[in-house]
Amino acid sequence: MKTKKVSKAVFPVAGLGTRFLPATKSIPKEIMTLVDRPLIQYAIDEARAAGIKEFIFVTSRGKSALEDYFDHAPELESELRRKGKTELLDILKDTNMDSGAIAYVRQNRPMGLGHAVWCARRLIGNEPFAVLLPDDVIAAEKPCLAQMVEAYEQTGGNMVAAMEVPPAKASSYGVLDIAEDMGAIVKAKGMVEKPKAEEAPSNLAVIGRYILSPSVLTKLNRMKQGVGGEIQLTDAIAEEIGSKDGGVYGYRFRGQRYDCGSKAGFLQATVAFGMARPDLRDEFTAYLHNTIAQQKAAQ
C-alpha cells in the first residue's frame, strides 16, 4: 500500500501539570527531568527516529521555559568550547531545532485533547501526521512511533498505539473494539473513551502516540464535546472506522510504557531508566538493593 510520509508531528503541551504541584508553579511539567533529560526530549527524540522533520508544540501561558529549551544557547556553549568540554556541547546539540523545524500554536482554553490537535490544523494541511504525549514516555529498542511507522505502511488509514491494561483501569483510557486481530496489528470497529470497567470492549487500551488522517480534523472541527465536557481525540477517531480513507488500527508496540504524567509512574521510570544507563547503573542498582533491605530487616 502506497502512503504519504509521515514528516509532521504534534506535542500537545498546554496542560497545567496540576499532578506536580508545586514543582510545576514554576516549570512546565514537560521540561521535569527523568535522569538528565526533561520529558520533552525523550518525545523529540523518539520523533526524530522515526523520521519527523516538522515538530508542532501546542502550548498555553507560562511555557517559556519549554520554548527556550530547545533554542540555542550562545553563552552556555561557548563556555564549554572555551574549556574543552566537547562531550557536553554534543550532549547540548541534541536539545537544539533548526530555524523553521519548529513552531508552536497557542491552546488558550484547556477544552481536550482532540482540541489541542485542532489548534495546529493550518501547521498540518492535508498530510497524515503524528501525536505524541510527552507523558508517555516508552522505553524500547526500536522507539514506539518508529514501530508504528513501519506498521503504517502496511495499513495506511489511522493508527493508535495500544497495549493491554487489567480490567479495572479501563476506565482511564480510550478503548478499543476488535474487529479483526492480526498479533501486532489489530483493526477496530470501535473505540470507546473512559468506558466503565464493566462495559469496556476489550482491555486494549489507547496510550499517547497517534498517526493520523488529516480527515481527523475534519471531525474535530464540529468541536463535538465527549466525555468530561471536553473535546475528545478519541471520538474523532473513532469516526473514521469503517472510512474510505483507511480505518482504524492499534498497534501493539514493544516496549514498556511509563505514565509520567502521575508521581508513581514518574519515580517508576526513573528507577528503570537509571538502572540502565551504564554511567549509574552499578551505584544505583546497590543503592536500591541497600535500600530494600534496610526495609526488610525493620520490619
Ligand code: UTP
Given for the second form:
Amino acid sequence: MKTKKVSKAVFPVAGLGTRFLPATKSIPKEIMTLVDRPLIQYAIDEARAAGIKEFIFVTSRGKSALEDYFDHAPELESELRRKGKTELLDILKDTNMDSGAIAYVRQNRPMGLGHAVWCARRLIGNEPFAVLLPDDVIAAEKPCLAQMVEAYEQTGGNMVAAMEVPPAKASSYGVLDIAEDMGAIVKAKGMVEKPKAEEAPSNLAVIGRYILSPSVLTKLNRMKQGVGGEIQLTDAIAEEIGSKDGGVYGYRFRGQRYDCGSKAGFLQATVAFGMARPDLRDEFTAYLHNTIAQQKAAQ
Ligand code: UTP
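Okay, that one was the form predicted alone. Can I see the form predicted together with this ligand too?
Starting with the chain above, the whole complex follows.
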C-alpha cells in the first residue's frame, strides 16, 4: 500500500506525573533516569530509529529541564574535549538535536492525552504522525516504532501498539475490539477506554505508541471530555474505525514493555536495563542474587 512517510512524532509530556510525587514536584517525570539516561532519551532514540525527523514536544509549566536537556552544553563539551574524554562526548551527542528538528508547544492545563496531541495540530499539519509516550519504555531487538512503521506501510490508516494483558488489568488501558486477527496485525472494530474487567472486548490493550492519520486531529477538534473528565485520544481514534480511507489496526509488537509511569514498572525497568548493560551486568546481577539469597535465608 502507498502510504505517506511518517516523519513527525509527538511526545506528550505535559502530564502532572502525580504517581511520582514528591519527585515530580520539581523534576519532570520524563527526565527521571533509567540507569543513566532520562526516559525521554529512550523515546527519542526509538523515534530516530524509525526514521522520525521532526520531534514535537507538548510541554507545560515546570518542564524547562526537559528543554535544557536537548540543548547543547558548550562549557561542558569544551571541558570534556580539553580533558580528552571522547567517550563522554560521544554519549552527549545523542542528546543534541539538530537546529529546528525539535519544536515545543504548550498545553496550558492537563486536559488529557487527546487534548495534548490536539495542541500539536498546527505543527503536525496534514500528514500521518507518530505519538510516543515516554513513560512506556520498550526493550526490543528492533525498536517498537520501527516495527510499527513497517506494518503501517502494509495497512495505512491508524495503528496502535497492542499487548496482551490479563482481564483484571484491562481497566487500566484502552482495549481493542477485534474484527479480524491477522497475527501480528489485528483490525479493530471498536476501542474502549478503561473498561471494567467483565466488559473488556478482548485482552489486547493499547500502549503508548501510535501512528495516526491527520484526520484524528479533526476528530479531536470536536471531542468532549471522556473517561476521567479528560479528552481521550482513544475516543478520537475509535471514531476512525470504519472510515473509508482509514481504519484502525492493532500491532502486536515484539518486545518487553515497562510502565515507567508507575513506581513498580519503573523499578522493574531499572533492574532489567541494569542487567542488560554490559558495563553493569556482572556486578549488578551478582548483587541481586546475593540480596535474594540473603532474604531467603532470613525467612
Ligand atoms: P499519564 O496518564 O501517565 O499521566 O499520561 P501523568 O500526568 O503523566 O501521570 P500521573 O498519572 O499523574 O502519575 C500519559 C502521557 O500523556 C501525557 C503525560 O505527560 C504522559 O507522557 N499527558 C497526559 C499530557 O501531555 N497531557 C495531559 O493532559 C495528560
